[in-house]
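What follows is a single chain, given as structure tokens, in the form predicted alone.
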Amino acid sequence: MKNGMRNSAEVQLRTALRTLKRPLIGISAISCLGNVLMLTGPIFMMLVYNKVLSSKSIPTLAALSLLALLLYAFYGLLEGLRGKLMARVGITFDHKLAPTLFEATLKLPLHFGPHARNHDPLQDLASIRNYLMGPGPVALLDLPWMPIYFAILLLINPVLFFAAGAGALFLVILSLINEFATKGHVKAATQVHTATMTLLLDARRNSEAAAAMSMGDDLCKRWGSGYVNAISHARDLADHASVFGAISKTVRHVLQSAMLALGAYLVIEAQMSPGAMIASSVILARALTPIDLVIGNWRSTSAALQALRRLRALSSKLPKAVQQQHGMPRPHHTLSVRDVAIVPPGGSVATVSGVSFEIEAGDALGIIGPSGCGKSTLVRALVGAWPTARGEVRFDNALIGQYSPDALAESIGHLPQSIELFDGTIAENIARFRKGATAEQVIEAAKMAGVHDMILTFPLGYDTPVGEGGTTLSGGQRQRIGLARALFGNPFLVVLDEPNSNLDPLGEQSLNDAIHQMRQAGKIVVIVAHRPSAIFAANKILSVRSGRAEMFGPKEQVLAALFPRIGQPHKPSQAVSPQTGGGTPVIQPGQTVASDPAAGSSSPSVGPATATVTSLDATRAQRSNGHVS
């Protein structure tokens, strides 16, 4: 699946599109083929009308009899093949298509954010595929012989040709008129639909507090509502569906009663011959029938044909994939971040901007600030999985965008904010499962995490499933779990968010131990909290507020800046800020922070720079100097 989305979606789609031709020219050409052989049955009519019964000869009628038994023989074979290959182009462009929509559908909240909602690839998909597989197609591969039967009842008389073309021009007209009927309906349905599913499956994966709150009766009133209004559309559509499909069903039976009355009329006029009077109303019956299971299918077909606008609009608004010729090397030395800007999937305005700071192999940063200050989205463009507006992120000095998926995955480890886990056992989800990974790279990370002994206390150890989204687990555990999947195949920079939100002392104590054994293994840790124990294992903080990096340097001297009373490290000063008037005080360039234990206070003198506003520059200075550590 990887390798699958090396191209991108647009690509995709169009190389399944072209597959499809070939298929589909030598289904055509059955299809010629099976049209011809249906010309046996007015055939054999005329001939019995106007030769057998005039000579009366027995002989000749056995042998028409028996050669049109082996030409309907023949001709229902070719309608059974022709079924069996639309059913495989079905699942072929299926096959095609599905692991990249999959990959796609995965990606769908990073790309539109809230909106991710609105797209389901993998359902137009098997709109796609199902209306491949059923009549519909065939109805319009025959759809081009229609113009042949009509010419074949010209030959036989002119009369019969206008008449037959009026009734079928008629019925053309009425499935225009179906279409844009149906299409505001069909539209509004999905929409509805859509929206409808989309609450269920909130409702089913916040179970738990709509239970404890008393929330089912409320949420199934707005289910309801909606559920409501997608069974109206539908009723809507099959009342269409009916209305439409009896004219035309009726207009056929009429048209194919008038036309043999103005057959016999012709062959009272001695204009026609009786078998021809015949023939004409079969080669009629079967110039309509294509466009009467046009009609019939016209709803499936409307429907397969939104689905795959919806794919083409939705695969030409996702990134294009960039292929990569020289893979750059997993980095092993630096994470550079250069006055970035970050803008939610979905949003106009950016949470984050102007960030800049650098760390090295062996650095763990702490990532502090209040709720909704841009921390976690911060830490999203650092992993690769939010792009940037502005600005760079750079591994060992090489963009983000120069390594491939794989270089990236194996490189970065990351412990969102939302543990999920998947459906499976405790090793498969450590092993985020890749199907070559051995047990004692599961051990390893297990391990590291200090989730290996808590692990061996269930009954079935690694083996043990977790469920449906880790259900049978406690978020501790969950969160101890996703740790271990974060450190599996030794990653570079190993990103945490909230990562002791569930934990209890002795799993903080593990999360402490595992941060000093990946900064003694020369690796990279960020860590985004709120409780001061998460920062513990750290040694540079950085500090962020309303989407700005405040502060950035040693993680004493920050703060001792941020919270410079005594007895309480961890509460915001009080103390004025001569640029602004209030609030915390930025540690300028060039700046130490001299403590006074008598006052608890801090303030701001010039001297060799210590902690240090967010420059890279200034970082890179220092470092150089010897002055940050």
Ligand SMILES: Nc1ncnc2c1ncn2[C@@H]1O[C@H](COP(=O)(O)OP(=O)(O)OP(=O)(O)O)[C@@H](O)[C@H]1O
The other form holds:
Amino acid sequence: MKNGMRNSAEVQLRTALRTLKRPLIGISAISCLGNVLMLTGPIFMMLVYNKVLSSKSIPTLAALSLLALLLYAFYGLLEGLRGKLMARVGITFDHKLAPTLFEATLKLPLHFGPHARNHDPLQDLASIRNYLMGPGPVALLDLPWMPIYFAILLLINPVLFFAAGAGALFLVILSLINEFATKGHVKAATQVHTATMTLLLDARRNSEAAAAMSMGDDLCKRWGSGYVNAISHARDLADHASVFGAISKTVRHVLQSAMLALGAYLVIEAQMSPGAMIASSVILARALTPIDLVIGNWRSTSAALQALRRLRALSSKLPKAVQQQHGMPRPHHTLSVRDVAIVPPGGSVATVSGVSFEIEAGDALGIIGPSGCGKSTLVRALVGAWPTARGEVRFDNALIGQYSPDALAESIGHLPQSIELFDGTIAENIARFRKGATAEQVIEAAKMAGVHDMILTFPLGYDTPVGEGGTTLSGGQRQRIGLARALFGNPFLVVLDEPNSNLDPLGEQSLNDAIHQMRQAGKIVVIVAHRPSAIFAANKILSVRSGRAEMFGPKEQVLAALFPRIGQPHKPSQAVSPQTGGGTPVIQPGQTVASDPAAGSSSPSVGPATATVTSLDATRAQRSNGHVS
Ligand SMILES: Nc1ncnc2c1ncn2[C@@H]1O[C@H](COP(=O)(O)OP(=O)(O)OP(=O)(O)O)[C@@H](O)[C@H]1O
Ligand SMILES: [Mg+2]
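Show the same protein again, this time as the form predicted in complex with the ligand rather than the form predicted alone.
Full assembly next; the chain just shown is listed first.
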């Protein structure tokens, strides 16, 4: 068994940036050749002025023209090639990072909680890709050749060199001021845009509630204020761009004419030839072109740099590579939770702490407790969706983090409390969109969840599209298909969070049958429940209160201890054993506890807790025909 490190987003980003190096060196070489070829124009002009006009030789003119034409054609080819290569560089960079960043995007809420909306790595990747495919990087690659043109100007005449240098410096300072002035606007515009998009997506997802309660106007006002803010930043940016663009263009034209005037003066003073005057004007134009392009593309350059900075910051905040054991056998025996504390993503306070228990193959654990006590939080850690702040979750003695994601995907099935299906067919959803899933596997999961017959009643059967979030199905249908998805592939651990909240009696029957089958097959099932019928098939109970495990043990005994008869108020300290491990009171098998309410109690129900037991009893009575309990 060998250890392996999973590539983190940080490593992937570094690798992707490294892969840019070689193509960029190649493209720089092309730029070098292109810039040398661009000297064709000035040299041609100088030769025409100085040689052809003085010698009046038509054959020389024809030969020079032909040579210039060939060199220009070659230059055109190189320019085309450079553009194509840059486009491929952008796409390769995107391809290298897109899967990692998609995965990171999926996990953003799990790492950053409510702050997740501040990150949009795929959008950042798109802006870097678009930048790489545009003219910005080409202009940057041309910049290093500027000194060559200036050196030629220096050779022609030092006065021209200093004049051109001053002009170029002025343009560079202008672009730096531009960057400084617009930086804040770019950042603010991005943040406001992200916030308005989040609101829009929320509103779209909750369109039913918004329509039913006529929330449209108020939501529009809320969205509108952010939108107006985003637009005003965009307007400020456009204002800056037009002012700086106009100034730099004007300076550029002034510089061009000033150089010609200066050249003419130097020709009059007999300090250089008329050919050199024309050539220097062309060389200056060529030298300033990359500056012009860099200034013109500064917004996209700056946006791409900010996007890269954000990606770097995000990837450094994401969890580091986890050491995983490759070739680990799939878990088969136990699930142990030891002194676990869980802090919700983006939060700072543990909402679950000190929970310990161990269950083994064939067990079905019911987790009960009042609303907000931490049941869903706990099961999120059991399936590895949320990390533990303290303590550990182990399958067969190996830490959950030691299993590879593929091994966990095969070993865990989860039906979350808010069942959301993905836009696709029923079969695709049950198969978790896994490539290579067979129809037999999908049908097997559906049959186990007891939804096969229900699915066949749809005109398109398993190929029925469920719509965005599964909205074309009813709540109960969604929940039952979600159950089939959790059971797909016969996982070792199936965690069901309020699996019967939308189910009718038939659905509940199928659910309990599925749990029964899972237990028989030596799997572990964890069921979070409010309604007692959901824990009917459980054989163990963990009761949670205020984020702490209140009691854990065989179902009958825990229920009896939690809901004693009237007149025999339960005192947990008398009914349970001393705390073990992380502090969960454990009822020992055979230990005497308050009597089982199922054993013929005729207690009237008073208060919510007793009412729960009473309805549990009723359910039991209805189903007294032989389920595992
Ligand atoms: N993403 C989150 N960020 C911050 N706090 C959270 C988050 N999710 C849950 N909480 C808090 O953790 C506590 C436990 O929530 P949890 O969803 O686990 O309760 P629960 O027992 O499943 O309740 P219910 O029975 O209503 O589903 C609650 O106080 C809740 O406000
Ligand atoms: Mg919950």
